[in-house]
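In the block that follows, a single chain appears as structure tokens, in the form predicted on its own.
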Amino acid sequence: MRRLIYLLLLMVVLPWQAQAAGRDTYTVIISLDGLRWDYLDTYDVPFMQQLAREGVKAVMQPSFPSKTFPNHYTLATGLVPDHHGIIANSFWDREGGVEYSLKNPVTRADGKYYGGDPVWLTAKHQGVKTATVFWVGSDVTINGDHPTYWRDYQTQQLDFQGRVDEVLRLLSMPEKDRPHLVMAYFEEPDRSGHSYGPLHRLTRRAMEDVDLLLSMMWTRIQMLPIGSQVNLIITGDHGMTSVDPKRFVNMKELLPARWIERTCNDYPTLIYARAPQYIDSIYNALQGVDHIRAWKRGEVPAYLNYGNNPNAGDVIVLPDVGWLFADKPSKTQGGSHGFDHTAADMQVGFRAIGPDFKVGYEKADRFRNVCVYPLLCYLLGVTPSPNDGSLDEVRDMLR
């Protein structure tokens, strides 16, 4: 039935024609949380396969750590987490004496943590209307401002169909009010990947359901008067790997509690020492331990672009892919992420189609997700703010 509906939809899709880059075009970027790169090749996702045939197919490398909040805000700003400030889903604010956490509505909504210039403000301040549907950071007052149109993720929840309808509503607005950038977020397939693991049939089903929903969205977009002027990008924030409670390194067995003021137990684990003299003790105790790597703040390997932010832990501990370093093992046997951002399972799928993208183009090398920000600025015809990305790294995808 899914395939039949999909084929019927294809019959009514209007062909799009190339348009000049800039403000005569519109860009919709959809983030599918946890969009591991190989989901788009191995699962039954005909719309994603259509995008690969008729648009651009690529693999995108997340920034470290490969977590949701850090990487969504990296996509928006072009800055690695160490530079924009959201260095983990939770971390200790040394100056404020409070823990930032995405689960804490107060710190999550505090604009002081969100550095850089997100694209919805870059474009808005250059006269381009922008809209977001639950993108990380877009419901936070950043530099005193918001996108032209935005929704509060905490109080204005929409189901997936409602988010698609909102995208269509925004693109159907009168020309003088219509945003040229629409950014929307979906929790799947991350939610299923965590619960069941990346290879489970229910994770597959979640991905296939989202694929059908997005195919319907694209069909409806193409039927709009501006349909031929719309660029569509579908990507995500990180991949997903299988975890097992047996793959666990017990922090309590390695570190005396008297050395530690607090920890933020995630990937990576951020350890804040009780006093400066304990930093070396913590670091030395973790050297040579199987399945983990540990560094002092400021001594993290350069390729991770991490550990210089003042809110980073005194010691930063990164487990091997699929392992956990914490004070107790996980109770689940599903999936997780946050590991080394260069690992295969952490890579992200990327598809793009529209008047500014090549047809049937497969990018040979993976590209860094910091390059999405300058790409969006190019598509919108605006000047980017300082960032860690490069348009040249993704220019080959453009006509």
Contents of the next structure:
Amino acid sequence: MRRLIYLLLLMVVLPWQAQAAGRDTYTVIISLDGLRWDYLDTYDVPFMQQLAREGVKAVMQPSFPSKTFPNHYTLATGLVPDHHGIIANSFWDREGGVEYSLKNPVTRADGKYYGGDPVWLTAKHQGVKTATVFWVGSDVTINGDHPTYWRDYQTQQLDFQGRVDEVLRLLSMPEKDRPHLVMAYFEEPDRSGHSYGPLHRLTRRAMEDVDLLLSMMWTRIQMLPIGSQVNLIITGDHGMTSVDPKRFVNMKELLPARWIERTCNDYPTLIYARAPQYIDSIYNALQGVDHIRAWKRGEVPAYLNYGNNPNAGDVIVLPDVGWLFADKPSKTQGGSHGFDHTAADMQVGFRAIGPDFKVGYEKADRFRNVCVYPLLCYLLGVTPSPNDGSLDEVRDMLR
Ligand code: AMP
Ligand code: ZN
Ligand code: ZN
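Since we've got the form predicted on its own here, give me the form predicted together with adenosine monophosphate (AMP) too.
Everything in the complex follows now, all chains and molecules, and the chain you saw is the first one.
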């Protein structure tokens, strides 16, 4: 009798499980690096406006620090940087005796730094094919694996138009090979935002060019046989603010070099003391200094969700928005990011359209970017791994 009940249960549960993993929709997520939220309202970007009319318009809050590597990997895993391990674009790994840096091809490609379960693996391990075109971490062997389709970060091999063509190629594969998740990355408008500042006509131009490019991509997607099954999300990693060489706090005047083993980055600056007895000296020397805040590791305010990871510096220094704490002032009057992730200029634009998203819906409150991972898992019909986000925070966008 017990065996019979077990068999009956299996007959009910097994088909349900098969349906649960995977749906007949496809999700394309595009990251535009440095997509400050208000570019989408103030610049001449008709496609982004079309998406707001025909889909969802929202503002997304990045995680701290508002930098490229930490946030792209947060979008992929739903974990804040302190939890996934990519706590900055570069940091000192004391135990390993090496500096992790996005500019160092060896450490950048070392999977041991990339914690959590990126969505391309969550889905792949539940039988859903995934593809990336240059997403941070997707060319790294993480937990021994990669997305179903991926490529090395060689941006010169695939220009922006080439990446759009690649998205279309992936969605045009035979059904048995076709990925249900495609994640693609574009360096603009970040590149122009740094060089010229967020409000410069050339940054506006870069944004408008990308808008046209993505508009053509969406038109081509709509013409595919699966066009009506495709969800499209366009978002980014962080915003951008104007910087000025005059807004500068001189680290050299405040801290003797003999206290410091190494520093990494500037937004925030991670300071690694030469010996434990210097930690207090560094910390004390930075208290009460205008335009910066400094904390010891483990004492960073809770809202920043930062500074418990062992690789964070002994002292973490965060300048006010638009300011720089370093040993020399910035040369340009362009833009930067990495600041307090709750600051207005660091917020990120978000648009979504497709069968799962409401039409003409504007989300009232900004949501945290850790929620993108559970959202993608929902769209793909897969079970998310433990994460810091919540589907409930973004469920109102869904039909
Ligand atoms: P940030 O200093 O935070 O603005 O970093 C942006 C830089 O990260 C850009 O110059 C990109 O070229 C670079 N970048 C973005 N994705 C990757 C990647 N997957 N691998 C290496 N570099 C990347
Ligand atoms: Zn970025
Ligand atoms: Zn940048």
